[in-house]
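As a starting point, one isolated chain is supplied in structure tokens, in the form predicted alone.
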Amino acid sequence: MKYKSQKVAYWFFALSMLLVSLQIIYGFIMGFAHMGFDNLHELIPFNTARAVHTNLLVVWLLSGFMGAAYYIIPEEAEEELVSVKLAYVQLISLAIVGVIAVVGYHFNYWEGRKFLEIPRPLDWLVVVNVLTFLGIILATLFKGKKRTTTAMVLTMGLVFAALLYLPGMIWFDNQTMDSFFRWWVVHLWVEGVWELIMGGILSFLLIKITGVDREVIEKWLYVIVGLTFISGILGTGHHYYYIGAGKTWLLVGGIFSALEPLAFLGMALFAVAMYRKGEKKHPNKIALNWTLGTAIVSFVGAGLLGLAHTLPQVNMYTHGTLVTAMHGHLAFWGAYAMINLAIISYTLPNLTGRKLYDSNRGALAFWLSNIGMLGMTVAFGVAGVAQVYMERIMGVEFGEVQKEIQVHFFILICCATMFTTGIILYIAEFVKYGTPSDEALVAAA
């Protein structure tokens, strides 16, 4: 590492590793209620299961790119972070809120709206937080003597999701105004701004791996950019029909919907030719791939699955149903989870000063994991298109489905057992780096 400050992103790093595993633990608690085993329903019903299970999801996320951003803007900027002091109490007021929530749900203390069930005080708590961080990282950018394409894009990113948090704060009485706004957040988070955030890290990625001239680099980010905000915000246009927006949005968002795989397909032709453009050959295998999968596999899970279900024709059978976890899953996987692990195994032996670059473990975990995931996806596929066929075609009632389809949810837990083994695999391997040394930053002088 180049700069002091950047050891504040191991921790961010670490917050993140402790949400995941948690999230696998719900995740699992669901499968197997899919399968007829309720056992901990008492304990651990289903929608509380799957509010812990999603909103895990959102906040290792949003912790992984905090610190990403810690780490990548200082090296960008050419200056040490405005507060570390400042940066360590985000950290753990992001935490504090993040227990509180998870614990209050298993209390019936939520909103109970799908994806933004954090109650109201928390909600102001999280505004606090982000406020905070996106604070020290304008100020350093504002010092810094540089403001390069790659920070700006990743600061534009962060700045637009704290952004598009608000609108989801908004009470309405009539429901189909509390959706319309509630998508704000959900889709334009997700399909829209974090798409900024992953475009800024795998630009930073890139330029650190491959060797390729940052202006080369940068010039395919503006196009990645223009994809994004024009089909990613349009494109939201398809969850509004089914919520009574008006048939108007059934078109614009078929059409928008259509086009949203062409800046995944971007990013993954980006990715694949700055690779091969590449005459650098930097040692940490590991990272490249977490690095080149981020960009194949988003563009099969968010862009081709998505795709694949969300036009009007199609959508009206699959809406609500495992057919989303389906395109859900893999596209969460690929887009975000993926480029958190590649930054976090590409910064930790630079924050620790250990190169254990290419380990058996770290590659086993990088596959295992991967075809874990797609195993999951092809099980939620095939038991979401028979869903549809018997729910929405034949009619028969909700709960016979389920009983129908247990059997492909024994897959899908098989399979999630060897995507649970990659990424113990992954957590070994960062306890095995230790924490950030100053030594690293000596040697990086």
Given for the second form:
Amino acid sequence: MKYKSQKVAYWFFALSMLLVSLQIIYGFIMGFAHMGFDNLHELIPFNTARAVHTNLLVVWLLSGFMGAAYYIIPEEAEEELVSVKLAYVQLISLAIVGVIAVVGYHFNYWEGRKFLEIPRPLDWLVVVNVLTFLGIILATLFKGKKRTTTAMVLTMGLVFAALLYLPGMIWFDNQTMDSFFRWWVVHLWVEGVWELIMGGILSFLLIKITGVDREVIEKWLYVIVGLTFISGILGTGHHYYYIGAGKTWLLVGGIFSALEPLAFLGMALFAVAMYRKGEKKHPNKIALNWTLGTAIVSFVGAGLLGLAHTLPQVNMYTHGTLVTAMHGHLAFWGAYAMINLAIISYTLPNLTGRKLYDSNRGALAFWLSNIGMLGMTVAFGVAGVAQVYMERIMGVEFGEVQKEIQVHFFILICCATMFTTGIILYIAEFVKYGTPSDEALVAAA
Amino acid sequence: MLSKSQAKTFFLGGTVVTFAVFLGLSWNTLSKEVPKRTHEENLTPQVVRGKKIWEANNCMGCHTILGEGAYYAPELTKVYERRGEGYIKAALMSPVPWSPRGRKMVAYNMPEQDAADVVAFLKWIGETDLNGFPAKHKYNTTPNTK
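Structure of the form predicted in complex with its partner chain, given the form predicted alone:
Shown next: the complete complex, the earlier chain at its head.
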């Protein structure tokens, strides 16, 4: 680490580790409920578990992105963060908002809008929090000596993510309008501006790990984020096929969302090509695994599995079934969970000054979590496809179908156990590194 | 070979053009398509009250509506047509968890007025023109009236 203020990143990553653990627990509650073991129903009904599971995901990913920005921006801008104190205040307030939201979900304090369950009064706290964060980042960039493409793309992603949160806060009487703007947040986040954040972090990691010339890496970064927006913005149309928004979207959404995998393919080719081109052999192999892994798994999960049900003719049958859960799990894991784990793995030795690169535990964490998640994706896929054929094509009643597919949730839970073992090992590694120290600063200098 | 500034132009130009098209299409959808397809004239205060109850209880946390939500409980866009008012009210007003085939719903024990509001909301949404969703079954092995 080159700048003292980068240390604040560690605590954002630590919050992410805590929240991901909780997220997994609620995932198990839902997996068991799908299998027929809903013993916790009175205490934590499915809709509570579901809201907690998805919202914790969003918060831990955002916390990771914020940590990544607090690490990357000083290094890219060659300037200390303008206020470390304010960054800590922002961290604590983020944790508090998260806790209030999650506890609230257990007491019917929420809004039943998928992914945006945080009640509107709390939304305002989120806004203040994010504005504080952006203020620190933008002021640092402004004061800094350099404004690199990597830093600008990352910052642009973060600023747009904040702006796009706003349409989700407007109240509509009409469910179709409500849904229309909800996707401005959800879709334009995950298939738009979050890819900018991912691209920025990926570019930073590739520059550091492969040693390839910055100009080459950043040129391709522009191409990739260009492809992301060209396909992703109009690709929003795939959410508008069947919600009462008209026929135009069948065509526009169909064509542009079929192009969406190109951005992820670009990302995968880019990462692999830069790795092969690089002459520098960085000792942090674990970070390299996660960096190449995120580029490849996001192409499979977000790109290919998204394509599998994005055409209107297919989506007519798969819309609102477990097929979506199949795509959702590998997409979020590959693109956004793994990029966070990549930047954490890269920064930990630099923040703490302890170079525990080649531990078997780190490698095992990578493989177990990835194979486990792949297995879960297959289990969701089998259950989802079976559901589509039985319920949507044959006309078998919903509840009958759910009984038939219960067995696939047993496999899901087995794979989820493997996945969880990987994550536990990752967190064990995180804990073993210890907290950041100023000695690490001297070591880097 | 592509230069960095050309790549930048591709990114910025592509973004501006597609976003402009997206805004244009959205304006058309919101001003012309949605009011007609959702029969906005039928959006009564009772329907809006129903939507509020729907959201306050996070029904989307188990069910889907317009195909959106969670996959633990049935799609409800056409539930009014499929089950009728009596069945829906019974499920909402039940003091014990409604549990067809063993899968439990939260026992809402709803006052009749609230249940009637939710029914109004579901009736309204069932009349929306959804481009043919949900698809008609190709076969009909079990009737959907159980």
